[in-house]
Every structure is written in C-alpha cells, then in structure tokens.
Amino acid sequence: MTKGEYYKIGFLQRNSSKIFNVTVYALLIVLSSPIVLAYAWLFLRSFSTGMAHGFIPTGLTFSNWRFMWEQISGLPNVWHVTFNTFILGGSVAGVVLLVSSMSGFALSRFAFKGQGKLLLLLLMLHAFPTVSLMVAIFYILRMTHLLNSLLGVILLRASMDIPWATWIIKGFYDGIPREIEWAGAIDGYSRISIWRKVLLPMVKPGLIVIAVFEFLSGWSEFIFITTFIFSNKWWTLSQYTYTALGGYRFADYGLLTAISVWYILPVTILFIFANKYMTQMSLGGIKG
C-alpha cells in the first residue's frame, strides 16, 4: 500500500465516522423534538390566559398556579399531597434498595441448589401484569389492615419492583473481581463488612440509578393509589392531577397544565443531579 492510498483510506474512515455521527444526532433530534415541544407547550400554557388558533398560548397570568396558595374546590391541599408523593417515592426507593442490594449480593456470591431457577422466577415475577393481581392484592391488604393507607401502597410498589432491581444489581456484583473480597478478608473484614465497606461503594452508580428509577416508580404510581386509597388524606400528585382533569370537556386546562408542570418539576431536577451516574451505567455494571 502506498503512502497516498494509506492517507486516502484514513480520510474516508474519518468522513464515514463524521457522517455516521451526524446521522445519529439528526435522528435523535427528530425523534425527541415532539417530546421537547410538548413539554415546552405545557410550560408556556401554564402561564397563559388562553390559546390562539386552538394551540398557541397567549397572554400572561399566574392565576393558573393559584392551587399553591388557595384551596381548589374538590381538591385537597397541594402541599400535603406533594409531601405524600415524596414519602411514597422515597420509601419505595429505600425499600427496594435495601432488599435488592442484599439479595443481589447473595445471588451473585453464594452458590446454592436451584439458583438458576430462582433467577428465572425473579424475571417471571416482574413480568406479571399488575392488573391481573388486583383482586388478590385487595384481599391481602384488607386482611393486613393496610387498605386505604400509604404504607400498603409503598409495600405493594416495592414488592413489584424488587425482582427487577435484584436482577440488575446482581449484574453489578458479578462485574467485581472476587480477589477484591479476598483482600478484604485478609485485612480481617467479616463477610458483612466486605459487602458494606468494599462492595457497596463499588456498585454505587448502579444503586443510584436504581434509586432514581424506583423513586420515579413511586412518584408516578397511579393504579394502586386510585384503587386502594379511599381518603384524599393519602392522595399523591397522580390522583390530584387526575381529579383536576375532571370531566375533560369542563376541565380548567390552565389549572391542569400548571399542576402538571408542578408534578414533573421535582423529577426533572432529580434527573439533572443524577445524570452523571446514569451515563456511567450499563446493565452489566459500570462503563469503563
């Protein structure tokens, strides 16, 4: 191969790489632009007095946000509802992290009879449609006196998500060499100390990503809240937003868009702070 041919091949490879990157970015922009525009419209509509031509926000007003400082007919206090939503999201994330971090460690590091079947069972449990279990869940909650309580919903949501989280965190543990554990044992650490002081810090990005997704799972929970919560004392923002929608045709859409923006604002802030950890994650562990 001559020197000229070598430079020509290098030039073509660089151009092919640039064309590929431009194509990928253009495709991502095209696919994501409707979502970005929808959220932008939602934000602008929450501060507008009306809409021109059926969809263009016009005027400026803060009256759509009146639910933050006054009681809206038919709706409970939004600050109490927001507090309930934070409790639900945070508790679900805490329970799932506690259980899955220990069970994932056990499945990764201990060999026992039926381990493979147990892993398949975890996937099957996560695959069950929630709706198909509603009758059984109702009787269980009634028997345990957890019906119409936020605690019951927390335990339900966490139990549905633990199999998935366990499977994911097991992949992170599998990516850690066993020699690191042996080094901890030589230093005099017990098995629980090795897990707590050595392994947990190494799977921290995975734990943070699971915590984010589980917080979102609790934050956006709607079916269990609607079905098993009867008092607005335990409402969350999903039920609050649904009730504000009312009869569709007669809904106050300015108020509804403001409530929707309030609903998505905390999770948007959460994603901003957790973004660096989420970009470090792959399903099998931490990207190098």
Given for the second form:
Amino acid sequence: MTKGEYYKIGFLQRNSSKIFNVTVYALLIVLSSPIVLAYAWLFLRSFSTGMAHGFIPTGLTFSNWRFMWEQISGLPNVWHVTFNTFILGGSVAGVVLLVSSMSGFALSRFAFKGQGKLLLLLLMLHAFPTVSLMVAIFYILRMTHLLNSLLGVILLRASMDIPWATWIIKGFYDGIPREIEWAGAIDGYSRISIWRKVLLPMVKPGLIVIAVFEFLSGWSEFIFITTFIFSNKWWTLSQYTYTALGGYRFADYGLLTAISVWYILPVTILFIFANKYMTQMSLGGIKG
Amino acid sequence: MATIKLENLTKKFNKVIAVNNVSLTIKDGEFIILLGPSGCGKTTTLLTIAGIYRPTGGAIYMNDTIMNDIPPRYRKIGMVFQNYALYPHMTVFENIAFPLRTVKDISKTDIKTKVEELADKMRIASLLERKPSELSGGQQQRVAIARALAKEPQILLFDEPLSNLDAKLRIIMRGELKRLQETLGITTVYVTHDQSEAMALADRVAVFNHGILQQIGSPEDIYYSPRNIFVAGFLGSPSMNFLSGTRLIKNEGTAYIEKEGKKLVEVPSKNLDKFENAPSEDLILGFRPEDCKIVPNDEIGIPGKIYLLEHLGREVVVNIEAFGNIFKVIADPESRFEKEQRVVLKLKPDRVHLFDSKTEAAVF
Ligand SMILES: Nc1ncnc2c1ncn2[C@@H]1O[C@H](COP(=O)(O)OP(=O)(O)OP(=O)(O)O)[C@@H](O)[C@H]1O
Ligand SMILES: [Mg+2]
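Could the form predicted in complex with its partner chain be shown next, to go alongside the form predicted on its own?
So here's everything in the complex, that chain up top.
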C-alpha cells in the first residue's frame, strides 16, 4: 500500500477499535457464507460418487470429469468449446481495451461541444437491457453476414461494454496532470508516442481492471451465443453448460457439477491473480 | 546558443486575454525572470515560448527564425515544471534518459554515460534506481533539472521551480541554479511570483500584470526606477509606502511635495524638468521603508505617530500612522521608540518617487 492509499482509507482506520473490526469481519463471513458453501459443495461433489445427507461425500471418483476425455452425446468436444470461450473472452477484452484506451483519452483531454451530453448518453446506453435490442441486432448481423459467427458475438459484446470501459478509463486519464504530457512533448516525443510511452503505462491499473472484467464478460456471455449462434462449432462454455443442464442427463449431478467447476475455474484463477489491481482500483485510481 | 524575441505576442483563451501584446528580446545566455502576481500570464508566456500553446497573435523568434508553428520537440528547449512532472512509472534513470532516447543513432552506452554525468552534476547519482514517489521534493527537483538538461538544450524554461520547496531549501537551490546557469551559459527564462527570487537570480526582470509587460530591466533598474505604481509596489518587502493627494509647490526657488499645507519632502532640482509632461496636482508620493529616518521633530517631513513596532531581529519595522495611512519604516533595532509617540518621517529626497494618480505612471 502506498502512502496516498494509506491516507485515503485513514478515516476507516481511525474508527477501528478491535470490536469494530471483529464485527465487520463476522458480518462479512455470515453474508458470504452461502456462496462459499455453495462453491465448496460444487467442488466436492464433482469428485465424489454421491453425497450422503446432501453434503457428505461418499467416495472419490474421476468419472464425473469424463466429459474431458470422452464424447458425451449431445455435447460437442469440451476442449474445442473451451478454446472458443477463451477466444471470446480474450477478443472482447482486446477490442474493448483498444477502443476505450483511446476514446477515454479523447474524452478526458479534448474539450468539445456537447461533451457532457455525450458522456451522459454513453452511460445511458450501458443502462439499456440488452434483450430489448435483440431484433435490431439480428437484422444488423444478417446484413453484415455476422450471424452464426463468433466474430459477431465478439463485436456485440464489446460494443455493449465500451461505454462503461470508456467511462472508467477516462477517470484514470483525468488524474494525470497536463504537465506530464507537456514534459513529453518537450522531451522530444510526438503526441502519439507520448500517449503510448507515458500515458498508457500510467493508466495501466485501469486497463488491467477493464481487461479482467471484459474477459469475464466474454467468458460468461450467454444471450448472444444462444440467440445468434446456430452451430455448435461456435459454442462457448456458457452454452455448453446450459445445454448439459437442460438435457436429459438431469439426474447426473456428478457430471453437471464437474462441468460447472470446469466453467468457473479459469475465472477464479484470473481473479486471484488480478486481485491486487482490483483493490487498488476501488481505493481510487492511480498511485505514482 | 540562442536568442529569443517576442514580438507583440498575444494569447487568448476564449475571452480571457492571458498575454497581451508582449514584446521583448532575450539575449544569448541571459537569465530573464518573468515576475508578476498570480494569474498575470507568466506561465502562459512560458508555455507559448515552449510551443505548448500556439500564439493567438504576434510572433516568437529563436535565433531570428520564426517559431510560431514549430512543435515543442523541435525547439531545442528544456523545461522544469512547478510540480516537476516526472514520469511516475519510470525510475530516475529512465526519467533522465527519456529525452535522450529520441536522439538519432545514440547508443545504449552513450545514454548511460550521459545520464550518469548529469546525475553526478545534480548530485543524485545514488538515486538512479528509485521511482519519483520515493524522492523528496528537493530530490525530484534535481531530477527534473537533470532531465531538462539531458539533450543539451539551447534554452531553459523554469516555471516556479522552487515554490514547492521549504524556505531553507529554496535559498540553497536558488544559489545552485544561479551557478548552474552561469557555468552552462544557457539562455534561461524563469517564472516566479517571488520578488526576492527575481532580484537574486535575474540578469533582467520582466514584470507582468494582467498579461501586460509593465517593465523590463535589471533588478536595480526595476527596484530603484519603477515605471509605474504597480512595479513600485510589487518589488520590495515590506513594499513601498504610498501617499495620495499630494502636489508640487515652489517656494523661493525650492520645490516641495506637500499635502494639506504641510511640506513633506524637497524635490531635487534635477527632477524638476520631469514635470513638463506631467501634472503637478493630484500626485502619489512613494517611498521605500528603508529610505527614510524617524526624527522627533522637523519642519519638513511627514508628521505622524507610532502605531505598532514589529521586531524582526536584524531590524525593526516601525508602523507609523499619518494622514490616515499606515507607513512601514525600517529602523535600527537599537533605537528606542514608544507606541503612540509623535514623530516626523524624514524622507531621502533623491529616493522619493512620484506618480501621476490618473495614469499611475511614474513622474520620477
Ligand atoms: N488553458 C487555459 N484555459 C483558459 N484560461 C487559461 C488557461 N491557462 C491560463 N488561463 C488564464 O489565463 C490567465 C493567465 O494564466 P497563467 O497561468 O499564465 O498565470 P500565471 O501568471 O502563471 O499565474 P500563477 O502565478 O498563478 O501560476 C489566467 O486568468 C488564467 O485563468
Ligand atoms: Mg503559473
């Protein structure tokens, strides 16, 4: 923790008697326990033959994970689907990063007429429920021949999220003094290389947050996949899991839990690694 | 090296005229200080010279080449900002090396040698691996100067570089800067609102107010022969005393400044012809706190009574109430004064200033 952050949360620390701390932790534990227990159950169940009384594993087995090496009827190859999901998550993150890192800069630095209104509009766009746009999107995708293609879904998901990401990264750019850019100009750099070599590294925490959230956004994307993808060649894990759940294997809890664990595992790992940057962000942006 | 010429330079931000028709010439190797109160357009002038802002009107020449449309990176300048503007994500080494990396065909070892040489000169060699956030204000200042010098600029620009340092360090850095500039001989434009800094550093001082260049000259010029009330009042601490509603009278061949029938000070005969183009009524008398004596009684002088004594160790500032004004006078701390004591202020006739109250211009 840098000095600045320490002072920022200082007001919390001043109030913190031991009792206060204990109360907060106890409350957090109680509040999050249902979720934690659910995940624990999911994990245990995926490696056991069954659960006695609903929560005691009866025996160790790997057969629940057979979808990883066997063809399950009605479902495509899980490795292929997982690969698609990584492509979707990664591409959404990539596109959103590329656009928002530039649009956020423009909104932060170039004053133009109606800027305030544009910002408001950006946020409003994000507030619209996606479902209300499905028909219009269908026509657009058909016109551009992007129906039944992963690229179509990538662009859709990205365009839905770009306003939010732009807003976030603009805040980071706003925190950089103008003098830093001027120093770059005097030190011999063009505008574009100042942006690349000085400003982008300075907003890196924001870019990491956006990358994580956008990967997640693509990873968990379901509605566009299920609506605009017709061939299971382009399925992602969300559609795969959904189909497994909705199929005739309802009774096979072992398989379903294993698939679910497989679906959430990468995301969990990602969050563990990005945790440091996430908390930095919630404490208020860039620190030198 | 380089000369700079500003010709009718004007910079507007929408309706605000930040710099208004400024013309001045800076000689090669000269140390020029732009001095003025907050918001008078000093920074704007500096940034226009740097090429960050484009002039709204007028022209900037460097070595007689017009520079109006030349981007900052081609101007061969180095700049130190008030907040230092170091790159927070780079180490001190990287900060100083950053300008060098734009030099064509420079090798890694050349960069390293150059950075180390600069770090030695600025005495920050032990800090090269640190990030700016791990440095004190004074150390950041040195890094900023090293970075500005990296490409061996022809012109150095400083925007209030010392204002974020504590009083003691400011005096030390002030001396170092002066020496650095003298040894390097780089043409330097330096912005400050601190008049003592200006007096200590400058070859010439350019005093600004409301975007207008009020006067330019050596520190002595500006101090002893201010052209108007603003310049007279801005330099010096405590600042010059003013008394309005005075006029010129002549009495048996001798001229005096008087107010309400009281002769305040004699006018030296060499100054009398200056009244040819100036009014002799409704004048403002100005005198510096160090340019007068306090006496118990006299025919000629400003009669008043002691209002307050400020003991500053080396001197005492005596506040004297007269004609409804408070005048500050510097006196010897040995002298014994009492509050409420009636005294007369004897001004040094050849150190007195007189201003036309309408134009605020100096008569002498
Ligand atoms: N980018 C800008 N946009 C609009 N107005 C500006 C801008 N920069 C400066 N101004 C205005 O121009 C005038 C001069 O500003 P400038 O920063 O040059 O003053 P300064 O002499 O450097 O003052 P200080 O000592 O406070 O730094 C001020 O009235 C200021 O409000
Ligand atoms: Mg300024």
